[in-house]
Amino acid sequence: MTAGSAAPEGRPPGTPPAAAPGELPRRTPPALDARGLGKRYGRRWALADCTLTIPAGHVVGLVGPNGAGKTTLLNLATGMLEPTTGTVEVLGGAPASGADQLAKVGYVAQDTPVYAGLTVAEHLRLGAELNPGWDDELARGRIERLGLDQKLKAAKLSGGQRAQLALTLAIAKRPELLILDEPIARLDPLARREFLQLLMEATAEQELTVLMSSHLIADLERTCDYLIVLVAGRVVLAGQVDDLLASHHLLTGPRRDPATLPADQQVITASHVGRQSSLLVRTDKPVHDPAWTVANVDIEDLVLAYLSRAASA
């Protein structure tokens, strides 16, 4: 938990101050802006040549296989790691570059860390002491709603309860960006649903930007409006979910060599069974070829296609 501060009254977190008369309006900086970002451990690159801009105001799903570099990217964004190459800015500043910058970011790590020997109430008091912008009413209201006994030590809480406590602590500091590293991977389905429900409510109430890594694509499909696919330390897909789904199509028809498709149809994956071909293509133009049956795809289809493509490469 780190120092935080609330936005001036009447202005949501993340909203830049109004321009003075005669000045151009100030642009909201991206939630994350990486340029050639890389992190190397010995001879192995955990993240390589990552150039990525995430606009503020989205719930962002970060997807990739184990070892893809997701945690490395998040740790670079929080300032817990220093880049080997390139640069990264979070909300217009260098990660963890000072108290003001630390106050903008809330973070829940993969193991949803809390202090086993402290009670729930002691966690709330610690949050209030460390964060000048701490919203005690919000924190205690969420703890009460969750039915957590404030006298219980964190060691006595279930995995889902510890995750909810960690999320409450991160939200109550009133950050502009909330970073979550696999926060629900170890939760049972009910606890996972409750966690995501609390997260989405907080996102709507506080106008948060959320960057969340997860293997659970179905959960991301319900919560995220922006998607990043990371494979082998490199970004292979990024964009708003609606735009990505609108530009990808599954084509099924007579067997065909993918190389014969129009130049504006990028083939992501191709499979052939007997005399039939199934191709996932990316294009911003309508597919007019009557030989193809054209179907829409969902997030899971999209993610698995890009992971399969990367594995084949």
Second form
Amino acid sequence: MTAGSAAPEGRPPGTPPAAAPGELPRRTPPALDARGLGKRYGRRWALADCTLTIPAGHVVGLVGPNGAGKTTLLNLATGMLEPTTGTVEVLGGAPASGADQLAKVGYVAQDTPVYAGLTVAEHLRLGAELNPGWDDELARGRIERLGLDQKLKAAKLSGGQRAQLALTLAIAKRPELLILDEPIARLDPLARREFLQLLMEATAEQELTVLMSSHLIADLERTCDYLIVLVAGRVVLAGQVDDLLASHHLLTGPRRDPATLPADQQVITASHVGRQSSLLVRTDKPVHDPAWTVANVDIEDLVLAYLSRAASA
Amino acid sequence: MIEFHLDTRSGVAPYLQLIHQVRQALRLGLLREGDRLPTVKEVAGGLAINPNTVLKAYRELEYEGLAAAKPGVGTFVTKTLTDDSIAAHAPLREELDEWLSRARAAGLDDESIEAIFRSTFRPQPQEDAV
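I've shown you the form predicted alone. Could you give me the structure of the form predicted together with its partner chain?
Then the entire complex follows, led off by the chain already shown.
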């Protein structure tokens, strides 16, 4: 384990020390603050030069193809992995740096693991024993509403019920940040919806920041207000969903060389067929050129555009 | 009380859909002054959507003067829209009906009618064209 965050080579120049005296009092520290964060396995960089600040209070979707580094980033944030380069702070502290820090972060690993040999009741007891901030009333209330038989062993639960149990344990710990690694990938549509309902209800109730990896974009569309797209170990897009949607437009019109566009329009993807061009551009200004038919994009368009751009780069 | 639903294929931002549904319910008289809107938790949990989306919609409704939040109690409807409702605009609707019949008589199908409507309806930054 790391001895705090004082690793001298770990903090790149320019990173402010925590709570510098004399400065404006910091508001809530960011949920996650990564500077030049990287993780290498042998010769392969699972995550490279990741600089990213996620403000608290959002439901953050972490998207990317398999092997993009999503789990690596989440495991660095929970402190289960040590970075090869750079630093990461979670809620203003080094990941897993002490009991306080551990209590602030809830984590549900890939495929929502539970203890197969323990009953639902034993899971709740374990949660109560291990977590100082445990909210037993909340945990029991949720289990009751889910209709889970407390005497049942976890091995006997359905996939959806196991996921709900794992989520309940993580929520009842009353964390400030809840990290979920592909929590719904293997659930059927109904179980998936029920899981997200429980998650969104908890988010409304507890002022929770949620960081959730997934490749089910449709589900992220409803639940996330902050989006991070990770490709081949690098962050290619990050920001509030509303801002991202407002600043990206799909332009279709007569064939045109993207190089002739106004300087404020950054072309993300371009395709040309016959006499027509279709461009996905990023710009903070309105598009006035009457030659273009301007359409809005949704999260799926956006994610796919950035994935395909990264793939062809 | 109103029960929200969400059309994820519509391309309309979820918070706008919530606002539209409240306005629509007000116009149709399904919601009246004094009615309580569902809590943020109820909507977020029910639709599995981000609570910030619901907050944003409610804030917008407050800004429009259609709803007001009473801290600790909930968000309440403060205005009824039924007066300037569809009924009050019957003449406009009749004109549109007439126009639609003329368009169909001219041989336009639904898609073409929609295209005409959309291209005419578009707000006009067209002036600086060409």
